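Here's a solo chain for you in structure tokens, the form predicted on its own.
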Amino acid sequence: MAEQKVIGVGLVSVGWMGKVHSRAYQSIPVVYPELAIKPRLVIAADTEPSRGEYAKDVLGFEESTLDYHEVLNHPEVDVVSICAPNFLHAEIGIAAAKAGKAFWIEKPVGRGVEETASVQAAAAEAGVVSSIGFNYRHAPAVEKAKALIAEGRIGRITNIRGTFFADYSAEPNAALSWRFNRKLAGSGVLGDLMGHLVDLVQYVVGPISDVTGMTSTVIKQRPIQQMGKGTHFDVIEGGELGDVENEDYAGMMVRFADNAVGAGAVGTLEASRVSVGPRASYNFEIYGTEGSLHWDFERLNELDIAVGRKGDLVGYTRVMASPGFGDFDHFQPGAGTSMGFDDLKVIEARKFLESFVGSKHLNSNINDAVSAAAVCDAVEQSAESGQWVKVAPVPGVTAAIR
């Protein structure tokens, strides 16, 4: 075996996100023991000291610190993960780039376009390596339906539809946490969930050209809730109630690039947080002239496939990932034995510290995250005009174009 490469590794903020990143980052040389490569968990910053003990008593990093610059400069990081609340992305994204770290960042990484172009600015002119927290592309079975949609095997696309639905917001007494306050957030569902969704979409079918859309605030009012105490999970009883400053549902109309492999297509996006019923349905449906595709993030290791129009078994047919999914043959040996969140958080690492080490870029980048921001803020621009907004093409981007 080829000697491994250690790639010392500095996490900002241990929560959920922190761990989750931590753990992929452990994976690697198990999961990929080809890469030749061993992250080495070197620092990480919290501004809560139990988190920073957690950080080295639980996950393994040598040190710990309150202060998230001590992470940046610290002479044996490499790359950095940035887990930290959305306010705070751009800032240490910026930061971080201009302490020469690549960074593995959370999206939205920032608060709408101008700020999220701020950190592609930054880290163009450093030269650094980024990577976005967009991991539904990594699920094998998206992987596949780009595969079969880039091999024209369900013809020219020409609409699709996808839907972003989650109840992680649908209690009314939740709390009136960060994520409801425009100045601390930006958006709300826009940045969180439909940033996903227009990744998505973009990767799998290309980028898009135009939007027309509308927004909801569903539940206008939630209890207030002290700064820096609990989530927006908590749930207060009869407390002094504070307005809610951003969006519960956003819905749009899209057009594709004419240079898309979708050229010419349309289609509807959908993302709300407050849906009842829905708990993580986050899913697209493809259509193509000879055939189309659906997949659901809460079926995540299954794709429905049509192909044809002709015989005894028109219809979708229900496909498990498999080995030639995509990277499922890293984590199962065969067909029915299922993938869970985590494993496309260490597909995500694995791409990220490739490009990294420069042996591949399968990455997404900063230009992604700018893309989907600028289709997100296209869409707040429609829901105040009632008008079509074009969005201006991003170079760099990882989504699928001809």
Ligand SMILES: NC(=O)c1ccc[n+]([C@@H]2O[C@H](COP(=O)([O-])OP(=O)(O)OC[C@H]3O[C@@H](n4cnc5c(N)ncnc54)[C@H](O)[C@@H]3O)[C@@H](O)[C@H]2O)c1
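Beyond the form predicted on its own, can we have the form predicted in complex with the ligand?
Keep in mind that what follows is only the chain, not its partners or any molecules around it.
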């Protein structure tokens, strides 16, 4: 067996994403044995003591702490996963960069573009690898859609439609978690779901240059949930109510930049956290002069594709992800056996760790986070002014550029 490179991992916050990142690291030697990378779970931090204990007892970290600085300053930690609530991302991202640690940080990296750019500056100054939790890029069917577009299989892109509709807060008594508080989260569904959609569309079609948008808050008060308890899917009956401080829905019209693979294309993007019906229907439709593509996270392993305007079989064909689509063959030996959400995080961990060991920068990076934040901020500006807003190009993104 080839000698394995051991990489010391530190984790900040042991909530939903903290667990998912931990499992992703543990899967690397199994899913990608050829990399000969062995993550070692060194230390995890959470201000909720029971979660630190969980990190040690169940997730397999060697140590836990209440103070995230101990993670960043630990001599045996090489890379850090930042899975804290949004308000801590910039502070921890900057501290990680200053400590010389490569970091894999959850979205949104900041509460708006300014905060995100402060992490970008720190990462650039320290020269550390950054990786963002934009996991939907890695779905094998999405990678295939991107490749088909780049090959010109659906012709020139004319228009797109993207919707990220979730129901995690559709219930009026759904918990008022930190996600609904401006100070703790920043924007609402814009940072939470729209940022994912913007990144996904920019990854496949290219940078967005112009935006006009609107937002609305559907449910104004909800029962208060304590930090570090439960999940944001919880429903609390009869609890004390607090105000929802950010938007439940956001929608926008967009134009793509001249250097985008989809230059000249236009589209609409919408996100909601209060949809009744769609559970996690995160999808895009991409229309071109020779065909179209449709992908939906609720059918993660399927790609609907229509190519050509002539003949008796014009219309959509459903193709299942299979070996040859993205990283599919690392998970399943043949088509038809489905992958899931956590597998996308394993692919993300692979790209992060491979970037760290120096092959090349494989995942989304802090520039992509700035770019998504700039588009989301533009929606808020446009919602206020009623005007179109130009989005400045961000150098160094991994968007689909011609």
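None of these values were measured; they are calculated from a predicted model. Residue numbers count along the first chain shown, from 1. Each form is matched to the other, and the largest set of C-alpha atoms that superpose within 1.5 Å is called the rigid core.
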Given a core-based superposition, decide whether the C-alpha of S177 shifts by 2 Å or more between these two forms.
yes
